[in-house]
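Here's a solo chain for you in structure tokens, the form predicted alone.
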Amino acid sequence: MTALEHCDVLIVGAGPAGMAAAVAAAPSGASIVVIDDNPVPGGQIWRDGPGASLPAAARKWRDALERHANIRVCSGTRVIAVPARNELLLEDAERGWRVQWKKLILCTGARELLLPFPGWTLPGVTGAGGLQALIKAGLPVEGERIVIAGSGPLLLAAAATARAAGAKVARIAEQASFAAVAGFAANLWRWPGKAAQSVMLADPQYRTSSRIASARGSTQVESVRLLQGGREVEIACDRVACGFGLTPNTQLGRLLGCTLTAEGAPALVVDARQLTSLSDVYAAGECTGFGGSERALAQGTIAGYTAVGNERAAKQHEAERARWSAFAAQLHRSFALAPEIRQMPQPDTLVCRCEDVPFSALADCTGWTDAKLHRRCGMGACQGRVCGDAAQFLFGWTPPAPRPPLSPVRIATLAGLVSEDGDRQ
């Protein structure tokens, strides 16, 4: 049987929200455990690696975690299942174990929304955030010609990361209109730090009203076709990175029974205290909707204080949260995906890469269950994490309900949940 551990506050995710929650809760003296599947704290936005240059904020929050003896960080750790109401089954490279908690704070972040287009399965095509992660992990891109397409400020951030690593950014194709982007920029005076950041990230290769039509190549991507202002442009390149926004990671929250938002990409519903629909489960950061690291820090701080009963301290951060929630709302309005994005896939474009299911095979399906049963969509290695998000955007299908195990797991870890007489623990 797997070992059973206990803590007062369990935090899932060590990105900005998770780190802020832990630091806020620590002065109470509560026993705090932070788990994360990355090698070190920081999440996707502050991902470390041989090619990473960590900002001062990332180092500041890491140092804050280390200063508190009652915070235990378990890196390289995945959530596998929910064996009981207040218990999670975890696994790292060495062992599997269970942890019981009194309060749970979900800071599970978000993942890139990857949408299919002709050629998106070619080697050399990645997500925009995926390109950043690869470069930070040490991928050599010096001298490569890179085209970045999709929507949102992440495109500029990915371009800056690539250029700093020696790549040549041939084009940044933003699907939003010039009017939408200009309107967003005109409102940045309300957030001076973001205004300064936008100036630093400005790029001469940036084009609005521009979207990807296809990537071409024999054994790997060699060029990309863009639809730009009503005309077609082909650009030779060695790598393509596409990002169409983020999708909140809600699998664990859904498995626990948390309520999701009804509009847009499903996110965990929280109240003013960052409390979900469950009385002892809080949520903060991108799993409650995309809003950036500043909003995640404010939400995490409020969740951490509230989880240990310090409501007065939590209220002091509500204005900061409101400020960055307003920024998030402006971001969503300005970079909302145009209906034309749904026209990117052709009949033979693969939607489910794991099981080679083309768009034409899904067009007549009535929903996710139909597609899964009759077309094997979502039955492969990603278990619907990529094609499920794409199908929701393309067809409006309800995402598949999560089932354990939530991550690949060793048999020994699962076997430890069963006692010698065969009863489930």
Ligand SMILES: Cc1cc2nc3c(=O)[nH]c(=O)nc-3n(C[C@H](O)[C@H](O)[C@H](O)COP(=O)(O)OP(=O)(O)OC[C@H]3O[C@@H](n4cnc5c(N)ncnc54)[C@H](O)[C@@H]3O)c2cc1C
Given for the second form:
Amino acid sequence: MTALEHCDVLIVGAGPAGMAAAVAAAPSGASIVVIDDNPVPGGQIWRDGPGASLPAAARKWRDALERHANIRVCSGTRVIAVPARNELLLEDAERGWRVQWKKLILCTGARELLLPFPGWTLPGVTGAGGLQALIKAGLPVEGERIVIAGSGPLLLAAAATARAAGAKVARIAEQASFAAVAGFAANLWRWPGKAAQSVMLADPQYRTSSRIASARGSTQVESVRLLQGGREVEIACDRVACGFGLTPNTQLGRLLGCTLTAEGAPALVVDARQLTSLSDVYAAGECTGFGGSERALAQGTIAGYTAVGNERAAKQHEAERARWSAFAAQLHRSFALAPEIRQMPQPDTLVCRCEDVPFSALADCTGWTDAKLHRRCGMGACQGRVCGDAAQFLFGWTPPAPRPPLSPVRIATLAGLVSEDGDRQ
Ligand SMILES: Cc1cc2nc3c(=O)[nH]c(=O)nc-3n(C[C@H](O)[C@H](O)[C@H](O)COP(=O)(O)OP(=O)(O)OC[C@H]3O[C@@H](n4cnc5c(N)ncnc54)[C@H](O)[C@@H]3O)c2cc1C
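Moving from the form predicted alone to the form predicted in complex with this ligand:
Zooming out: every chain and molecule, the one shown earlier first.
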């Protein structure tokens, strides 16, 4: 039978939101467990590795976690299932075990929205954040020509990471119009830190109203065709990194039964205290909607304080959260995806790359279940994590309902849920 651990507060996700939640909750003396599937805390923005140079803020939050003896960080740990109402089944490289919690804080972040276009499955084509993650993990890109396309400030962050690693950024193709981007920049005086950051990230290869039409190559990407303000340009390159914004990672929240927002990319609904629709489950950071690390930190702090009953301290961070929520709203308005982005896939473009399902095979499906049952869309290794988000954007289908196990799992971990007399524990 799997071991059972108890804690007062269980936090899933050790990105900015999860770290802030743990640090806020710690002075209460509550026993806190933070779990994350990455090898070290930091989440997406502060991802560590041989090619990463961690900013001071990341070190500060990591040190803060270490200073509190009542915070136990379990890195390299995945959530597998929800065996009982206040319990999660977890697994790391060595064992599977259950944790029973009194309060749960979901800080599961966001995933990149990857959208299909001709050539997107060629080797050398990745997500924009995906390229960043690879470089931070040590991928050598020195001397390579890289084209970055899609939408949002993450394109500039990915370009900066690639350039710092010695790559040549051949083009940054932003789908939003010049007016939208200029409007965004003109409003940045309200968030001076972001204004300074945007100056540092400015790039001569940045083009607006520019979107990817196709990636070409035989065994590896060799060039991209871009539609730039109505003109078509072809650019030779060794890599293409595409990001069309972020989708909240709501898998665990949905498995638990949390309510999702009805508008836009589904996110976990939270109230002013960061409480979800379930009485003892909180959520913070990008699983509640994309909004950047500062908003994630403010939300995480509020969730951490509220979970241990310190509503007064939580209130003191509401203004900060409102300030960064306004930034998030501006971001969403300025970088909303144009309807033409839906026209990127051609009939033979694969939407589900795991099961080789082309766009044309999905066009007459009535919804996700139909596509899954009759076309095998989402039945492969990613279990709909990539094509489910894409299908939602392309066809407006409700994303696939998550089912346990949430991650690939060892048989021994599952077997441990059953006692010797055959009852599930
Ligand atoms: C690929 C990518 C790259 C990005 N790069 C940048 C950047 O360079 N600059 C920038 O300003 N913003 C970047 N962002 C945006 C960034 O995610 C946020 O601004 C910030 O990191 C959000 O913090 P968070 O705590 O909400 O989520 P995250 O930082 O995403 O942290 C969530 C953590 O939860 C873990 N997790 C999720 N589900 C589970 C589970 N079931 N079990 C265990 N662990 C789980 C994840 O592995 C992750 O470590 C990036 C986003 C993505 C998706």
